[in-house]
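Heads up, the chain below is alone and in the form predicted on its own; it's given as structure tokens.
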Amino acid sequence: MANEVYNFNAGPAVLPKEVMIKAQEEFVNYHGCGYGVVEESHRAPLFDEIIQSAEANLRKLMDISDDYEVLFLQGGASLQFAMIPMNLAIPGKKIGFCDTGEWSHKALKEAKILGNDIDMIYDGSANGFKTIGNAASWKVDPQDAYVHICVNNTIFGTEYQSYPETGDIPLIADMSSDIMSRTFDMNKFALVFAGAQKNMGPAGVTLVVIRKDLAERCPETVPTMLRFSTHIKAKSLFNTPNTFGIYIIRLVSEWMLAQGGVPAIQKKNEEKAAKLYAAIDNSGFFRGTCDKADRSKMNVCFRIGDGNEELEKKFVAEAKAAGLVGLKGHRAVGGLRASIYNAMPLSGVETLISFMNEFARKNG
């Protein structure tokens, strides 16, 4: 394998390399204290100032009011599948789900089984996840509990490029592959919730970001660690949260906005994707998945021609040993894909660029 290596994994993801180094300068020694983050308590000084500045940095990233409350969770979005229905469904009421892909379907099972109904107000099964058109335009039942959407799908390539347009019905957003990749109005939002592993920090921290109003919903038959309003009371600190993960958040969002916050970071994300899919258009040999209109930044989903599965395996091979890793596409869809989250650099795509030109003149 090469020596400079490129991860264009899913998640966990490529984290900034400027990041990585600091956290391993202070791994066993943070700012003079004699021992590292992750052997202090939770409760201590020292770690109530990195959940702050953590906190305090994504609110100036996201723009986020003080209408809302950040909660730094665990259990993966995964867990939001059913802590939101939990919370924030209302008996004889429906719950609305617009249903891209892989997490949105299986959001949708979750409420299912607390045994809530379903008002399916778009459902991508039809064209096979491939596209997701103007969403603005989307019917929302006005009597609907909450509207769930999941805004970028790893593993089908696509991203809402518009939003349901809800009214006063709660709008609930899984952002957890394009989180702070590019900019949008928290407003429209009545909660946010994304894991951490693709543009935040390490696996094991979940960030939720709930309008105070909404989690006040919650029924007390919801069991006390699934309440939000005993996150909200305890500042996410009512039990042992992931201490290291919140610091290496920290660090990813000081990061962040030493880069012109999420503004610059988005004009970063843009010109990689272009240059990207220009790259797999213009081949003759790639093509890409999904509808060019509904295309992700973040996950960039493609094939060799009709789904060449050995020449996939070949490249996704070649790739690796010449320093491209995690570029085999997710097991339930096969084929290849290009993970670019916010912390990989224009440099890596250009090098995997030349690599896929060179593949296909190799082998077209």
The other form holds:
Number of protein chains: 2
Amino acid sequence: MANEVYNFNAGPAVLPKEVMIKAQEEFVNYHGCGYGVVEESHRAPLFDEIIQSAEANLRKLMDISDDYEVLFLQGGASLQFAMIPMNLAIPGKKIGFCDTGEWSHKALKEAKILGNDIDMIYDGSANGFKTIGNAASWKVDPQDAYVHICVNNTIFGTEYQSYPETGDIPLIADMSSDIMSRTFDMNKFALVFAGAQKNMGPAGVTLVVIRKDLAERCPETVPTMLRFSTHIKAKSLFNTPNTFGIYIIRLVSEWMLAQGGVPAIQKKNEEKAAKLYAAIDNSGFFRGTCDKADRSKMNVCFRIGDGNEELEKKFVAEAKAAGLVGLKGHRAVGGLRASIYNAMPLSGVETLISFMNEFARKNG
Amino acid sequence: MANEVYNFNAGPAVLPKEVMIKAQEEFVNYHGCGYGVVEESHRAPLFDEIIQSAEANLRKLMDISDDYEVLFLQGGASLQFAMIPMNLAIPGKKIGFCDTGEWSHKALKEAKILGNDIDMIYDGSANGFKTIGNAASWKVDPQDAYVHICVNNTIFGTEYQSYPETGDIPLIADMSSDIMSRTFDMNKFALVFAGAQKNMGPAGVTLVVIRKDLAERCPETVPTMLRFSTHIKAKSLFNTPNTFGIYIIRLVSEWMLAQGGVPAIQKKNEEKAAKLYAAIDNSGFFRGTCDKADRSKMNVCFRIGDGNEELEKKFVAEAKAAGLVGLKGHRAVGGLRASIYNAMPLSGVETLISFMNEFARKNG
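Starting from the form predicted on its own, produce the coordinates for the form predicted together with a further copy of the same chain.
Full assembly next; the chain just shown is listed first.
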């Protein structure tokens, strides 16, 4: 390749270059064993070392105490939208939902399909999901079975700056698109889940961190594979997990520790986001799509003017030709989006900014 | 490496060497796009070409007509054990089960958890799952909602030689461990499913081939992710699938077509199995564990004498040192097992036979 390509896809997304190169080197012959990780039994010592190391790294990175189990499941966040109410709903009690975009809305829909009543704590649809506001001030019904939030809204480009105060009510967070991009206090949450394909690894692994006591709630009628207790008991090996995905998570988490852990990565993420948002705000050409106070540091959503679709199309095509791919906004909202996850280097953001400035100059 | 290593793991398992090398070459920079498949959006044209090509290859290899949908799901066969009754049970009707080993038994258990009554068509537990017999002669209740079989029993080393005659009752087959190892008539089956990690690719993808009309049975109360109709409508892209796994399936299916398709591969599999079973039977030292007529051509289960655990342990350790790995039997039954899937070359089986003969000579 003559030029570096920067991949701004929202997920599956860019992985650290060092991880990609290491995984490539080891692909056919892992540590001299004569075959690849992808070919190894999930019950072999070789894989055992990988999954245990991945878990240990994640525990370190997120400061997860022994009160929590770390699970590597399948089915993405979308399956969690069903599994969580199947396991944790309580007959006669409502489930609290804070609806800040597409993914919290989908989760809410699944809870309803399963017959649950909803305590609507926050409904962002009224403002087009452009803002979140002070989540710590939201009123939670103390009778709720649990409260569900999605802390970063990949499609609308917003991110929680504070969390609802739920007291003894289990707070459950979908962290798919910003997990380990910033520090957070795990002890505030009863369950945290995330599809791996944004900040952790390839698609096809769902990380679930669950407080041990919570798994006991599950009714007897829930199928074995859909019970958290099954996977806790079997240490994520009840059936064959996505072994290659877990292996990449191990490499990514190792890379994160080498970077200085989440605080160091957060600092870099803040720098990248600040630069990109400044470029948008100072352009007089591009325009951010949501409230400045709630802007996501992972998914930077913007438009040209008030939504010039012709120019946006041109922008995406010319950016791609210049080696900047994946900048089209989600089909539900249109516009432009740059996903700048942990693995996106500052140089990628700087290259994008140069391209944006040039594009604005030519088309403004 | 000085010597070739042969991997006899039951799954995840050996993949074709050519596929491993190609996937390695393309890992960091797929077809010159500047990044890897594992980093690409599941909605990008690049991945679209991959999933469509994987589907087309599988349709060709198994001669799947347009009456069927081909789905790439997650959760393994174990999640299918729940999804299938959730989608296809009919209130007031029994589900027919043919219990030929661990996996059909687990499927049966899930159907019961979901409140279904069982029509026990065949119960192999009486003979320790050592035989299957003439499945075509089994009596099926014409009122059954559907009939479930597991055509190859990885743990016990048996394989169906004929199938139950179910008439209009949908016949559902778990083909996890022998899919595309031998020809079969898809039109006999209403639904066929298989974890990818034995004959198709890495762990974390479940192939489901389902007759279109069947998906309409599903009740409204089933969560969106657990309905076949969801994945049919979205062409396996309702949520992010295991993109890397699907990519490897595409390469493996391409490799299979280049080998001459399933009939050519079946011929090789028959040769491999015949040689290995002959070596066992002629050794006066090793002993096959199940009825000769029902022996699996994929999972060759055997013991030393009547089950000499000490010698079996020694065998596994010395074989490993000689570059023959994964020969320990499943923990549920003990003994020895050589899984000789499509990707295991004849040279691997011949090397194993030489080692076995030498081991018998030294320890017999």
